[in-house]
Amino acid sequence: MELTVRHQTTYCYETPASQVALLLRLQPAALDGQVPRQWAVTVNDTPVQTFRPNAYGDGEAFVHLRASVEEVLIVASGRVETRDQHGVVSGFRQEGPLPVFLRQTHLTRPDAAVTAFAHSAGGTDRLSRLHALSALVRDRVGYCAGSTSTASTAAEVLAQGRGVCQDHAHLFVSAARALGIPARYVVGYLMAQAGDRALRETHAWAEAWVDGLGWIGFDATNGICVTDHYVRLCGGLDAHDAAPVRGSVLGATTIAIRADVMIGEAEPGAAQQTQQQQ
């Protein structure tokens, strides 16, 4: 399958910023099941051409705007060929050591309830246990837009029983690590099926390590492993670590942020093109 993506993020400053520094992870990697055929990233219409792999193997670029800035417009767009690998994610040019992905963060640190939740997952081996864990996350945390914030932790989400894709991914990662399984948070794009209310936004899921197979992508929000409908951007220990856009600003006061995503099939005559908003 070939997918077309356009991801636009706009920062508007009430008073002009004197400097803006951006760290961008907006370059899909060439993987065994994912090949960018055409991709471009611009900041205020200036191409960002140098993306270098970080410690996780994801491309990142640094942009520094030094003039007076009233608005920053970031656009990532292009075409990506994808292939269904039954959830297996492989072909990274470089990788972080597996023990790194056992490290809990503030957003993923388990409490007693999360630890008990993790150990309640059935399964006869690691793969079947991870599938059971993904199903448990979906069963215990109902999808409810606006029910959490970017600061919500995995423990808080389990206690509340409601969340969005970020929360499902955090809880899955937290529980997997509590079981001694390396796991990481992933950000990317998902071409939603018609009527799928939960998917009409830039998406988050998780990857966990299975000996003999490697990294497996689990989308607990939808109860599936990743398919050719997914485009992987970047991963990390949690949502903050894996943010596609991070930055700092000097001189500005109130900041307004708008983000829009369009994704669809590139084949001629494809009818689906979903306007998505973060």
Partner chain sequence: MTFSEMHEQDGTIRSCYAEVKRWIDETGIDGLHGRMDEAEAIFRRIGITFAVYGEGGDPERLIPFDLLPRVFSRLEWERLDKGIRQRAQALNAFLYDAYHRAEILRAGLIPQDLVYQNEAFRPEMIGFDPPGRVYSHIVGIDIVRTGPDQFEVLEDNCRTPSGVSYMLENREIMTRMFPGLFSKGLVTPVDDYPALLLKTLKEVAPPACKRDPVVVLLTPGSLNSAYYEHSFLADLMGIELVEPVDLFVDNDRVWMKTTTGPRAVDVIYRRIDDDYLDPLAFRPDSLLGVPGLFHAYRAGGVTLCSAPGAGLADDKAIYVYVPEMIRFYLGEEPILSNIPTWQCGTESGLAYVLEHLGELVAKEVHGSGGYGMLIGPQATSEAVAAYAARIRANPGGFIAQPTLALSTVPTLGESAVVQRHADFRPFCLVGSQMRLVAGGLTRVALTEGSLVVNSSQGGGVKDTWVLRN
Contents of the next structure:
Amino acid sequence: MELTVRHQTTYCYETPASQVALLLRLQPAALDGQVPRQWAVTVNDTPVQTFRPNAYGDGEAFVHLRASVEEVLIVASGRVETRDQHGVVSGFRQEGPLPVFLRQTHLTRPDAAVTAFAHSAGGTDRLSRLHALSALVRDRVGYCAGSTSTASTAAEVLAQGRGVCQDHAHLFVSAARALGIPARYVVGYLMAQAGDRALRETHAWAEAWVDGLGWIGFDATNGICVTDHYVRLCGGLDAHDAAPVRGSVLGATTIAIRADVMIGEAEPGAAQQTQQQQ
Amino acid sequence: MTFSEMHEQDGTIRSCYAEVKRWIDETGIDGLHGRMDEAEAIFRRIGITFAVYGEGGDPERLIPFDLLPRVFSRLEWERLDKGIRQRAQALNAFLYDAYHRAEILRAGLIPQDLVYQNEAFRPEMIGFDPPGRVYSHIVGIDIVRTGPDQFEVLEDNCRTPSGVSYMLENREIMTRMFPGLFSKGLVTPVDDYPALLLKTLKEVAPPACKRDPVVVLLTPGSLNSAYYEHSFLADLMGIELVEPVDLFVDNDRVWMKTTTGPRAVDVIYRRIDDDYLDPLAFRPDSLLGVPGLFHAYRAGGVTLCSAPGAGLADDKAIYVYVPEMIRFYLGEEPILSNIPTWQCGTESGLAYVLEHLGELVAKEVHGSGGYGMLIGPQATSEAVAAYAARIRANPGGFIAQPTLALSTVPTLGESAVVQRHADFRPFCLVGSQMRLVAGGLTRVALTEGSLVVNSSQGGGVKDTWVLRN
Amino acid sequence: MLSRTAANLFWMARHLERAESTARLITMGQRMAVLPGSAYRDEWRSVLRVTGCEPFHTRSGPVTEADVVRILLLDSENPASIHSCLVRARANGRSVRTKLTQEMWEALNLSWRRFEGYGLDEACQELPALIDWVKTRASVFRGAAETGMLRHEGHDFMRIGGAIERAQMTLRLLDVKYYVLLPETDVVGGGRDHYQWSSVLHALSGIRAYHHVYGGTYSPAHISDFLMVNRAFPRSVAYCVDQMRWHLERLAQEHGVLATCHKTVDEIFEFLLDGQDGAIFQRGLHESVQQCLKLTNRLANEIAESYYF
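Same protein, different condition: the form predicted alone was shown, now please give the form predicted in complex with its partner chain.
In what comes next, the whole complex appears, and the chain from above leads the way.
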């Protein structure tokens, strides 16, 4: 399948900023199941040239803007050819040590409830256990926009029983790690289908390691493994570690951030894009 | 039995202390006290103030200086020198390995979790090759002595060990006040340290640097307890002392803001903790730091000394495995031994420690500065019980060691020369080669019988002599 | 040189100069307070006004010496107090410690804590000695810089900072007291006397220098001339501008760059040159002072901009 994506992030400053620094992970890697075509990233209409692999192998670029900046507009857009690999995410050019993905962070550290929750996932082998865990996350944490914040931890999410994709992914990686399974938080784009949670923002899901198969992508929010409707941008230990855009600003007071994602299936031979509306 | 470094067992003076002894007798106790006041006045005027190991407290406090030098013979030093270099080399080899193939873990010599679950391990560093594969460019090794031939390593400092300014200033003061002591050329000089440090830092310039490298020293600012040392070293090396606000990153290079515009920086000797280096890479809530610094580092545009994540090697839980590292990476037997250490994180270790806590020295794995430490034999039973409760609550956070019979060195007491416990911190420089000046920082516990040499808890410093022959 | 270093040297000198000028103002206030007619002149209030510290005086009624000592000498909350200025000058100096000589550092380092925990009564009692002490510290520092400091660009930035603060202090004084120098109007409650004129000169320690230049009589025209355009009196605006021009010129030569601040300093220079021989008085003293204040403020901003402070 060929997907067209336009991902736009806007930073607005109440007073002009004297210095803006941006760390961008907006370059989808070429993997077995996804090949970016004509992908381009611009910041205030200037192309961002060099993305270098970070420690996890995801492309990373740094942009520095000086002199009074009132607005920053980051656009990542292009076409990505995807293939359904039944959830298996493979073809990474660089693989770090797996046990790193057992590290819990401030956002994922399990409390007793999360640990118990993790152990309540049945299954005969690791793969079936992970499927069970993904289903459990979806059962126990209902989708409810606005019910959590970016600072919500996995333990808080489980206790509260409501959340969004970020919270599902946090709870999933937290529980998987508690079971000794390397797991990571992933950010990317999802082309929604009927019945899915359609998105105007980036989507988050998780990857867990299964010996013999490698990394498997679990989207607990939608109760499935990743398909050719998914475009993977970057991963990390938690949402903070895997943020596709990080910014640091000097000399400005109030910041408003808007993100907008448009994704659709490309018509054969045309670079036209469809806009998904919820 | 406590070993007195000045005396043979029969009470006669050890030959390396002959000159010091002659000088003490010649000057007399009253004379020495008079000179001590002078020395203190000089220290205060120059403004040498700070707490050594980031101990907190008044940042402008003076550390007591003791006039009587601590002396090592040439033979003793040669052994120390070899042992220190060996350790510094192994620690750097371990760091490279830990962030790459982790052969030592595959060989089963160090438990995986101790590395990958370690707070000091920086996942961001995985797979990156720092210039020259050096992570810790200045290795400070804390050494204690328990006998004529027994030197043991108390801990390693691989991040940004401080205290070297004392080594230099103590010698400077002694030379200024007692030129006669040095005129015979008995003592090996230490004053080439800044030049060697600069040479070392230039050797690890990044790939993007095609000229004589521009080196800067990055300090958190003048409120930092070691600020004096930062400005002192920058001055002696003739390099800029910069704060995070002076730097910015553009085009994968680091620039400093000067009165004539931006100027590229190649090597940063940073005296800032990993957490505060770059708010985009590490702690996002940090107001300090240079956004994008870590990205420029990975892109080969700048070298950070020490490398982020170098602290993994000086973790107190990793310490236990340093002798294994020396055997594994260098194929040698360790020249300096470790102190036997029980890890409360292991079942057997915890059981032993809780049973013998009253005889042991217990420490927090991530603590420093002598705080959060229990000296069993000198603690009340209530204190021991309270500490035991802390260990039980978080066993992995603690280690324990036997109480050592630390050697003593001559120290100026009120009416006589007295013997006080001391430790020693040499500074090994690691660039494309290793360099070590013959000396270091001797810290002394000024209270009789005390084993705590930290300046925040009654410790002082003194000049350290390595004899030429 | 690091921009932050230049900025710190610039501000260190400004803070120190400010402490010293304020000390001189307090001396003037003391002297005026014991002279006849002091009650209606409310000389202490003008001291607060010149330093921009009137808002710190919240009590109603005339301003007393104790008020001024509290606000201008001791108050660590008031950024313009002598205490605050010394602390800040020292903090500036500390962060560029390696650019100062040993003697300069000692001069700064010895003084900064002096006013911590000083009682108001105690300070009022010892006021003359304290004021002298402040002036001495500033002189020692200047002397140490004069004879020991390397003449690198840092020295220029330091001198520029001191000169701009000094010029502005003189200008603020004239801004507050210009009316005593106006011949056209009368002061309520009686004619202007030479006390009022001499107070202005006292505030700038310029009595003797004035007589040396203009002979034994006071006239508003001469006093204005002396404080604005005389190029020999070190606290006159023209002298300070000469200093700034000279040091900015050195920077331009060293860097090979002429910036906007160079144009502005020339503009101030020309403005004062045109004001010689009583012209400034005819042009309107108040307007001239206002214009100079505006230009020196702009200059300070442009210096910060040109050298990336």
